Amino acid sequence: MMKARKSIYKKMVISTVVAANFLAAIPAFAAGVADDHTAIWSRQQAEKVALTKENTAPLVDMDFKLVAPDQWVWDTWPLQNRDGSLAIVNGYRVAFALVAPRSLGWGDRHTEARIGMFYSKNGKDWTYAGIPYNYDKALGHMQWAGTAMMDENGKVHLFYTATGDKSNWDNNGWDRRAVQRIAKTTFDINTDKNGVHLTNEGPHQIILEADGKYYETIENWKSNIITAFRDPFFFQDPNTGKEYIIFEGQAGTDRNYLKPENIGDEEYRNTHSVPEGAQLYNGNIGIAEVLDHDITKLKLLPPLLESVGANHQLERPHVVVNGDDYYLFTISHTFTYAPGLTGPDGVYGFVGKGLRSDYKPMNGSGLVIGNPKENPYQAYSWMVLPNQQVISFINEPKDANGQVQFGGTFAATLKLSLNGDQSEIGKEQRNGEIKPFGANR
């Protein structure tokens, strides 16, 4: 088994070198924007958000089973290879998700969040394997969402949000003191008759912190909604070979005001007033360039996109490349829209011709998948995979009597059809189903 594994890894290394040489010969797409350009999701665009038959998610089937009966389970992501394809380890697919004991109240789970691991042979029936790291070694009082990548040597890199400080933790007013930083650790991965195991846990280290200029620090924070520097997403650009960490942030001190473009075009600005306090809703999607192979040295760059004056939270951002189109996806809530605007809890998308691009909102408004009006909080934390499968978790669906039930388990996987700047929800799959998928192309 060991010789076979080494042979596989050797072939992977050779393939990676060949791919890297090939990619180096391909010029990056000319997006026609400056290297520091930040696209804008404006109030004018966000005002167009509306549910349609193409973007409204089907109702959650209330006869759902719990993937981990003793755990609340929410934000979920699969283990991917460096190129974005699904990692399959000796026939197993692996997923990670935020977990907390069901003995806690539904609302209390966030301050006790850990990252749990799941594995499956068929991508439908998942086994919960517990928390794969030593909590005493992990950074932050709680570990929030991220991504996971298996490199060409079979090493698993787990990226996460280190939130709060273990040494002086206090649940009273915690959101005012819980600094968020982006962290990582590594593991070896192996399988046996008892399933999948992560071993040889590496050191936990902070790889990114808010700078206060492009990205708001907790000291800069003035809103009534929690600040953000979280949700790292590892991304290798298939057209340049460069690697990045993409994350949720909020605009820093260089953007604590509204630019005209944040409102809309001149005609819109002349006919619409902006409610007081809108500038405090200052979400953005951040990016940092990876400078080393081990992903420990990074350089913060100006945001890819901002929603200053439109929306406060652009959570769990991620990128899917489909031909010449780069799709930048994010999730957001109804309550995080700026005054005078509204939209459903859902996944929002923007399309451009390069990673640094003048992104335009999908479907004219940005809304790609939204919860139905009759069940507005039934699911959340959607993640669009490279083959346009969309995974999420069951959040707070209403039963037949209109009573809210707490889910905390995998939701049905959806299929998304992408066609330029248009999208449509397609066939529904099994709860938590993840079919094999290839690299971003």
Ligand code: FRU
Contents of the next structure:
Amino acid sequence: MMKARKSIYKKMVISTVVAANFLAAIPAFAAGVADDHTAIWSRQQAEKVALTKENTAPLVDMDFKLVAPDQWVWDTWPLQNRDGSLAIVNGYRVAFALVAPRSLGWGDRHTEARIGMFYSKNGKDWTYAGIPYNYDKALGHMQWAGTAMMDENGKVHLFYTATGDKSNWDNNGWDRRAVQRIAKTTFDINTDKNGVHLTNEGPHQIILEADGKYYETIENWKSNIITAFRDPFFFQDPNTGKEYIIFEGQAGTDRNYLKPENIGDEEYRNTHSVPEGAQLYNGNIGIAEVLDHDITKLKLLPPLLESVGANHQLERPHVVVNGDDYYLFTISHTFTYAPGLTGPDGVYGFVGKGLRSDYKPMNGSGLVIGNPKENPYQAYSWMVLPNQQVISFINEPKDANGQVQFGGTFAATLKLSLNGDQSEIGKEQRNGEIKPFGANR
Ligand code: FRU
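Let's see the other form, the form predicted in complex with ligand FRU, since the form predicted on its own is already up.
Now the complete complex, all chains and molecules, led by this one.
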């Protein structure tokens, strides 16, 4: 009797362990890849990038208003709830964007970048509410792009890039020395008849730094284009509940070389040569797992995707989940393509069956929205939101005389339709418009 009971118990334990192992393995099985798999955007795929009717952005309307008349405004992101839905605080929608005084030259704004706050009741008319934090407490000489999440207790977590050090700042050749680190701070959020206020600013903390192995440090950097360890995106996976910070990185010492897969399949490799210097273009999309509820302890994981030999920068990466499909989006420039390749300034997308998966480029090439040929720098920094609205900013559009103007304000919101690995640009909405959207899924 005793013996029989023991063996039933033993069987139960074994089957529980087997079930637990099986469950733990499901996400990897679902996506069909190992937990450390890094997908590749190859030269062969990137070579297919071309503007089509479905992926060419409509021309920017030059009759635009400035959302903050004394500020340059560029990279923009809305305040989202922990599950990715749009935060609505007593009827207000909130957005953050990089800002710098318009009294500075357009090209000088990056070294003076701060994060400004905007709010709106209807998601169309935005009020600029200034920089919500104390610059002296913030980290970095400048604060670059990030994301913002309001947790279940109403705490706002602002994730950003702390770039350069405040001490001994020197504008001369700054990009060779300005280390990028991922930082966060917190606030309480209040509203009254005068709008939205962020109060009770918490400490600013560095939560992630390049490790050299998966992610290049500034000391390892060899290219002519600035290195990257920036643009944190907070993401809660709706299928596992796990949380991550996804960011723009550059391949570290373990992958900083051209592998055959970075070039293409065997036939492509036999028929195409790789120009000298292509291996210095080593963009990747990084990921770190969040280990605590306050998002202060994180563990760096191998990158989700890399474009070694194809493109140097995969900026502002972000994820949208649509049914079973995980869409990994990132913005990139013409000038960051490796020698022998080209493509427009645009937002590029990759689709897989899990957060870590063998991502395939959207539309065969990766291009989802590109600036039109006749106006190649009209907009930049697209962000695809969970309901597939796409926000961006007006960058350097050409006017009716073909003269380049500087925008520095919200561009018209676009609507994207996603169908498996195909996408199409749909109807245009108002400049800066953000309609309420639900959780990722
Ligand atoms: C994209 C970007 C970001 C960076 C910011 C700096 O427009 O290059 O990667 O955080 O601009 O201005």
